[in-house]
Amino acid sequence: MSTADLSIDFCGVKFLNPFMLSSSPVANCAEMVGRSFDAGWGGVSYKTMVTDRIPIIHPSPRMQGYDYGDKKLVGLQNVEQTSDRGLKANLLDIMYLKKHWPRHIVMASIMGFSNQEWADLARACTDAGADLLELNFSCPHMTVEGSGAKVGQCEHLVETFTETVRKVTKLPLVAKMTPNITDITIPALYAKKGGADGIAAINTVAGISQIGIDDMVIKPNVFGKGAMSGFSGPAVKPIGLKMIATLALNRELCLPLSGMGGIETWIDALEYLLVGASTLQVTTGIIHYGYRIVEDMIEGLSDYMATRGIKNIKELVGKGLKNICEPDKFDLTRQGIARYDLDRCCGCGQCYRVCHDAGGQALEWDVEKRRPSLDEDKCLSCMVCSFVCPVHDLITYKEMPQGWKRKETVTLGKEMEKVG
């Protein structure tokens, strides 16, 4: 059995597992919640709530799941907005939460439309047990003018409302940062001079997945009218890694991250740990496999640490950082080629087809055998060959000694030089 130690400490406050459910349908109510503890979820941001002054009511349909060819649900649209719970409601799951697990943590998500309302929700959640506030300052399709996201990309409203927040309760505050912006440090250091104690990141991308090409309405098609609206899922995870170690190599910032963004299994979950997330929270990915999905997660990261020897979660976030740099920074001397196992081969020609298309032009094709051959001195390295083989580790990298070089490429205007 594995020793590894799952628990962590996020802005002061130990969780059993980085694991939480994020603020979305999944976390909209105690019944749900206490299920998914039941299930192995460390935490939740519970659903963002607001105060009962303008009454939130949903589109329909509200959400539209994206497929890539086979792949279901490769990424999720949706207009969804905040809790259209009444306050009181909320509030009373948040202290049954509270009271029947009282290891797992319970994260407030709040949205006020003023900086009153961001007061008066902070106390409320405050004083019904929660262990931190996340503040939402974030979701990119809220029908309430001037609030969400629209908040998230205004610094100075992101700073004066978490300064709000931070004068009327002593619980830790999450900022939880738009990815709709050009630089996400910038909002998250304003965030942090109001009293933040951390980050949570990615909201969901502000997209349009898909057009009805009958109808030409933006799904979800809500009664002839679709939106720009929030996409999340597996296909917005490179964004979100990209935001989380951005954040995290801000030597400025310096604060506790939440990584969110495409968490499907442990694999991403330990890629989000190693660029600086010290909680992982997740949403399109219980929508597709249930909160069963943290069973796996819990075990592939559990074993992975136990095979290296790896005793405690923590010794994991921010490890990849270091190997991070700029594109100028690469060591260029160093080159090397497609290397291919052809006993494996299939002969589909893919790979043939690809590098003559797409790549270097390195490649024959022998008609008779169904077998590429590799001119090793054309071949880019680009490696789009092994992308489209279909047999796994036939085609991968080899580095080349030192002092090797690829031929020079052959340009149709040489060849005109030779014919002038």
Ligand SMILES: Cc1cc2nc3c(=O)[nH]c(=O)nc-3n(C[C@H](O)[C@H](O)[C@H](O)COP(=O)(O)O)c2cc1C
Contents of the next structure:
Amino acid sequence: MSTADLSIDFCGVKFLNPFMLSSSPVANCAEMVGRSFDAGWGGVSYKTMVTDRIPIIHPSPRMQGYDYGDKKLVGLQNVEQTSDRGLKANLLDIMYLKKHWPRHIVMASIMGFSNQEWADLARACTDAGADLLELNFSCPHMTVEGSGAKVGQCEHLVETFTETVRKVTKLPLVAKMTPNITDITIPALYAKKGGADGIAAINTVAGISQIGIDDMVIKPNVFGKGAMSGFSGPAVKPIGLKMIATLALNRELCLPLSGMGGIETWIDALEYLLVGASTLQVTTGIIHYGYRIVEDMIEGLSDYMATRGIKNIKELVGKGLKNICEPDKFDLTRQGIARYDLDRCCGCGQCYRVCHDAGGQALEWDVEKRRPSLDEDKCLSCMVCSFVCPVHDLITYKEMPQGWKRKETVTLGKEMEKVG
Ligand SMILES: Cc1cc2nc3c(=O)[nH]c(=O)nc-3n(C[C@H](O)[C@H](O)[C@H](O)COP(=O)(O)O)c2cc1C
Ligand code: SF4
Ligand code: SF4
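Structure of the form predicted together with the named molecule (previous: the form predicted alone):
Time for the whole complex; same chain goes first.
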């Protein structure tokens, strides 16, 4: 039995565990969110609400799965906007959720299309009993002028709208950032200046994941037209992790972070914790596998903590940050090579091919035995052979003694010196 405590404080609010639905179709109404709470999720960032002034009509279709080889949904392209449900229906659903699941956390995501609307929405969600507010400064494909990522890319608007909301509510404010920007810390710092208590990142990455080769239209193809729009899922995890780490490392910011972008497993979740997130949000993973993925995330994280004697999840937050450095800080006096456990080799020859065409030409190939042999002095430790080897952990990294030097690569043009 695990003794790990997965509860965590985020912006002064106690979560039963750090796992949340992120604002999207997986968190569209109380019926869905209630089921997710029963499945084990600690909280929700409810689908972004707007006032009823400008009707939101979603394009049809509004999503496109991005598959790679046999792997389904390594990414997801979408052109969905904020909630198209009426504000009243959403507010009633939030009240219902807080009445029936009082210990679960409801963060209401809002997006105003004017200063007044930001204030009105913040008041309405506060009155409905939301625990926190998430300010959506980040949807990359809003059709309403001056909204979503357009706000998130303009730090002064981020500050103004955060300040507006700050004035009308005491609830913790979490500003949700766009990754479609050069330096994510700039709008985050302005959100802090405006009164934000936490930062959420990332919203979707603007992209083009597929173009129909017959109709030449970006997907999703909305009756002959496509848009550069939001891309999410496992393919964006490296960007999400980098953005959270960048925010966590900023000494001026020092705000709690809610991380998302490609979380599907407990290891993804742990990685986000290690770079500084203290709550973790998910959409594409749920679209792919359903709410039940939270069970594995809870179990995996609990076991990981138990085996390492980590009692409280807080101890993990930001634990990986101290090992992040600029590349000029690497110790270049330490070098290594690839090590082959050939007892397990199946003779496929992949390592030989890649070493020859993209590595150090350090392998010979024994045609009779169908086995590679390594000239250690030529190995670059690029490790590309290990990435293509079909046998897990057959090729590993071995550090060489201090002072060991690899042979220089062959220069074919030596005689050209004389010619010159
Ligand atoms: C179909 C779809 C709709 C979304 N709608 C919203 C939204 O209304 N508000 C918002 O802040 N983020 C929205 N997002 C972004 C997600 O909340 C999340 O930031 C993003 O998908 C990255 O997480 P993931 O890789 O787990 O999906 C949406 C994402 C998808 C795929
Ligand atoms: S690590 Fe690079 S250079 Fe060394 S054997 Fe593998 S592919 Fe060749
Ligand atoms: S890639 Fe791996 S399995 Fe294939 S020949 Fe090389 S070492 Fe053997």
